[in-house]
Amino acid sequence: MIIYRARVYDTPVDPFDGGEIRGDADAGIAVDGGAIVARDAFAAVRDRWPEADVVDLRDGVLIPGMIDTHVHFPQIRAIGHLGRPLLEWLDHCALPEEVRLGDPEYAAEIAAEFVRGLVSSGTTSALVFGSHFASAVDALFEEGERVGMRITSGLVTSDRILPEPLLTTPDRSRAEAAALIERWHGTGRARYAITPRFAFSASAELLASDASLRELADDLWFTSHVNENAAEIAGVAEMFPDARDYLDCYDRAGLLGRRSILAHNVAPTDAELARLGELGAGVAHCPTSNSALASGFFPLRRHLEHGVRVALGSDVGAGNGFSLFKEGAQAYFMQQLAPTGGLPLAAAHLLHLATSAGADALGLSDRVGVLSEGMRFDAVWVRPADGEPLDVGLRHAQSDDDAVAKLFALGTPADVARVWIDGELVTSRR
């Protein structure tokens, strides 16, 4: 039994439909077994377990693990390309990185990064785009499992478009990938993203061949990309004549669902929406990766009307970076700057959308998200060093939503001090 002592946020009640921040000046969160079993003050937790260890946290902020809906595995060496829109971008940055994973060795070594990368930024659970290459896919799994993360992913499959070491047929694609659910659907954390990597590099019948893999488990996941660019929208309308839009092309085929994740929808159509709104399935918005490659302006408003989930995405090869506090800021900026219907975002939005919004997204709002009684402990101490903006910033802020405002607008990676995932300890600065 372990007793956190903190200053802690989080948002229980989605924003969105009226909740607000929770904010305890000095909690006491009692940890057992990687479980919470006791949220109050601080002095009631204390009196109830007077012989078990404290930990106190109050110089600093406790926040629950955050979760990042649509992150790019093979690209971490990509980030900072600034200057092309998509298609260019993929052609000369993302594309040749993602050939080298063809290599096991630098696979794992790229896999090391990744999950260093995710977890240092205050990362706990993602839904990883997997790689081309079913090795490359298992060493992503196997840093996962070393690291204690819980990560979604699975083998990307395209069949046209790409360079040629990036292309599969559909019956190869898909005894790869049943070799990969086989090993490591449902273990420990793991679970299997079925991912075509977008209906421009797929062809109908690689994607009717991902959606068979339902057969062999009935709750794998579902994640691509969908009206990112468009470029990339007219070039699927023109490769799929016979489908009513871009959505339309991974609904034909049986993949979509509530364990559905399409990232971007920059540009979706109102009864896309109206279809994404009725299966329940979840939209990752990667506002960086919006802005660095010209893609527009996403329409939160508009997904929220049509009862479409949305939560964050870093992307991070397009973006800057695998922060959800630097996604949720430019978020903000994003719906401030957005020529017709912006949606005005406040702090307890862009919380929830880094945390209990991801949980929601991703079926894993029985576990995680919100630091409360029940959940399991995967949490992120913000502790800036002294005399840093962040820390000048909390320490000043005269209300619980100006601090939280102030983990967004300055928060760096620098500042996640330790981070907490099923109450284990898996990386500490201070």
Given for the second form:
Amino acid sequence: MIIYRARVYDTPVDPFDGGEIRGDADAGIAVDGGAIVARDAFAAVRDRWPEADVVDLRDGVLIPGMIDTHVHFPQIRAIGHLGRPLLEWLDHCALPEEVRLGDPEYAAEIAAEFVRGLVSSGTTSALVFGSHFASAVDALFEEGERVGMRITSGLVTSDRILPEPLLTTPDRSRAEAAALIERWHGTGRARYAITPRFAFSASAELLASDASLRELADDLWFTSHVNENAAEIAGVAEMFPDARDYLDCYDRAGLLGRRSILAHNVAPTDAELARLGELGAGVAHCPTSNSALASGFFPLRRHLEHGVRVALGSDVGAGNGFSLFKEGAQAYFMQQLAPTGGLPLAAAHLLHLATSAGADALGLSDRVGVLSEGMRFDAVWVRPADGEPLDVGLRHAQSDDDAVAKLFALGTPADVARVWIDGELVTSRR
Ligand code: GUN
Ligand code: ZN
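Moving from the form predicted on its own to the form predicted together with guanine:
Full assembly next; the chain just shown is listed first.
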């Protein structure tokens, strides 16, 4: 038994539904075997377990482990290209790097860099866009297992338009995916996600073959891209003339359900939003990527009005880093700047989007996303170096909202001092 003594912030009630930040200036969180067995005022928890070890974290701030709902494993070395829209960026920046993951040794190196990039930024669970190469997807799951991360991922499939080494066939990809599902789905914290890259690079036959994987397990996840860029959307409309809209390309193949997360969706129709809401599906909002590729403004208000689950995605490498603090801040900026239809975001919304909203979208709310009794201890201790602006800000914050706003305004991976997953310390800088 360990008692963590800390200033804690989380969002047990959805702030888009009236919830507020739950702030405890001096909480005790008792953890046993990775589970939170009590959370209360420190003195009360201490009284219950006077013999327990106490880890004193009062010098910083403790929040739930963050949850990235859209991030590309093969793109860590592609971060930082400037000035190209989606399809050009894919051709010049992302896809040449993705081809390199055909080399298993290279893929293992990238997997280590990638998982470290996530965890050292405070991300403890992620829906990861895998690789077109099954051996590289194995490398990712192996590294996730070694570190203990909660990774949902799968083989990325495409059978047209992309460079030849990234193409597959319906039969080949089905066989490779089936083997990956057998090895990884439900193994430890790993789960499998069916992952066609986007309808732009997939035939209807490939989407149907991807959907047939559902026969192998009824709790597989699904992820892909949708409605990200005008040229992409126009191309998809031409390639799928019978589809009602972009979303329908996936829907008519039988790919969509509650366990689906679509990335971007900056230009949805009302019919698509209504369908996503009806399915209970989620959308990964990727604000730095939407800005970097000039993909457009994310209509958050319309998503929420249609009951669509929304959480944050870093979309590395179009997004420019792993930090969900940065994504939260960028989401805030973009809603502020919208000429019409913007939704003003408060600190509680940002913390929710980076934690409990991700847990909800990924079906993990029964174990992570908040630091309540009964949950697993996935947590991030933010402890900036003495005298840094975030340190000053946290010490002088006027309220819980103010402190959390400062986390998002000023927090970087360098401020993430410790990270725990399931009670295990996986990052320790201070
Ligand atoms: N659409 C298809 N592939 C990608 C990708 O790698 N990144 C982004 N942002 N959009 C995509
Ligand atoms: Zn993406």
